[in-house]
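Below, in structure tokens: the form predicted on its own, a single chain.
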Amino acid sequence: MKKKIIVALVLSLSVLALSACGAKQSASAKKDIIVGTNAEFPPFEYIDDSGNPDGFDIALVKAIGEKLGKNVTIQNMEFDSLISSIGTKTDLVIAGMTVTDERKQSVDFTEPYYTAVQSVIVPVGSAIASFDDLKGKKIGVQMGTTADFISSDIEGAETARYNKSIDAVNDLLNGRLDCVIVDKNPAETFVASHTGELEALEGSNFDFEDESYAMAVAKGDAEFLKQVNDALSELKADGTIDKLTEEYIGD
């Protein structure tokens, strides 16, 4: 009879360690948090001439950790491959990233911060002017984002998918697109450095809804994402958030 209890007390355990060692650890235990970004994406992330790190949401994300009293690690992958990092690579995604439904079936989004829209980058003199113009178009998309998935639903559109957007609006100039469909804000830092050349077209012809960017945590880890909240609040009320567009954004 011992020896039964015994065994019974081992396995019983062995079975607590081994949950114990699965269970995951809250990211807001953490004093150092990894922070997933795909620098590719300006003005809200790109790669300053220092070979850093910059932009509109790593200046955002930084202000978190200070707020929070933690150290934070950038760490540049591809946009495609952020969502499947967190909780195992990163701690914290920040990217220009919408809020999808899709994506919430996989981790768990903070506050939106910024509302978006996008855009359609043409060269000048295109007849594309409406999304109906769309149809039957090569278009380039950066894989992974809302503009993959519009691209995909277009009638009769071949969409060219890449791993940075500066490389689909490369290839339009080069005349291999019809069009590069991108964030409003990335369309005109891409088209102001290619005057002339290129145009960023928005607008009721269009019929893009607005989208809201978010920074996106482990599904499940409520504290953590109560910390971020509370910080990304904090911002909002105190200006660093309006002083950080100014900077970054502009109007």
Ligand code: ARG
Given for the second form:
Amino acid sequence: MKKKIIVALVLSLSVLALSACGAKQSASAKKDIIVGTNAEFPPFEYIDDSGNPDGFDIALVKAIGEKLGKNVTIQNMEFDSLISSIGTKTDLVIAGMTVTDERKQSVDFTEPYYTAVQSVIVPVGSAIASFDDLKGKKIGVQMGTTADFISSDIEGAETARYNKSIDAVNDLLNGRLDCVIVDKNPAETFVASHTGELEALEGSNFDFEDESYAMAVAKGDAEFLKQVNDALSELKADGTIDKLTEEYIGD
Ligand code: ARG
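Rather than the form predicted on its own that you just supplied, could I have the structure of the form predicted in complex with arginine?
Entire complex below, previous chain first.
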């Protein structure tokens, strides 16, 4: 009898010990946080002339780090790896990332900080003028993005997936694609360096749904989520977000 109790005790203690090891430390207690991004998405994130990540998101997350008294290290990686990096390689992701129900199953999102919409880049003079015209077309997208999900659902369309939207844009210029779908602000940035060759289409003919950008943290890390949300609402209230919008996005 006594032996059984001891065995039971030892067993339950080891289960406790195991679950304690498995429980991740909340990022709220960390002094240094790693922030994942994919710096292929101007004006939200890009590599500047001196080789450093910059853009609206980078400035925003640095301001959040300052509010929280945490050092921020930016880790640039493929967009498609960002979600799975959270909780292991990164503490937080900021990447012009749209809140979706599917992603919510793996991560927790902060309050949104920007409203976006998709845009269709076409060669000037293209016959594509509405969503229906996308049927059966060869469409370039960045892998794992909402543009990828939208394109994959278009009847008869062939989706060409790239690690970077800019590579899709180059294939569009080379005549290998009919169009590229990407979020509006990056689309406008990409098109701006090819005026007369490319244009970005959006609006009611396409009827894309609005998307909300938010930061993502490890699922269940309520304490860190609250810290980041509190910092974000302070930055909204004190005009920092407006200032950064003006500086990087200009609308
Ligand atoms: N908003 C889109 C999404 O969430 C595209 C984001 C791409 N961001 C980037 N940094 N490459 O899927």
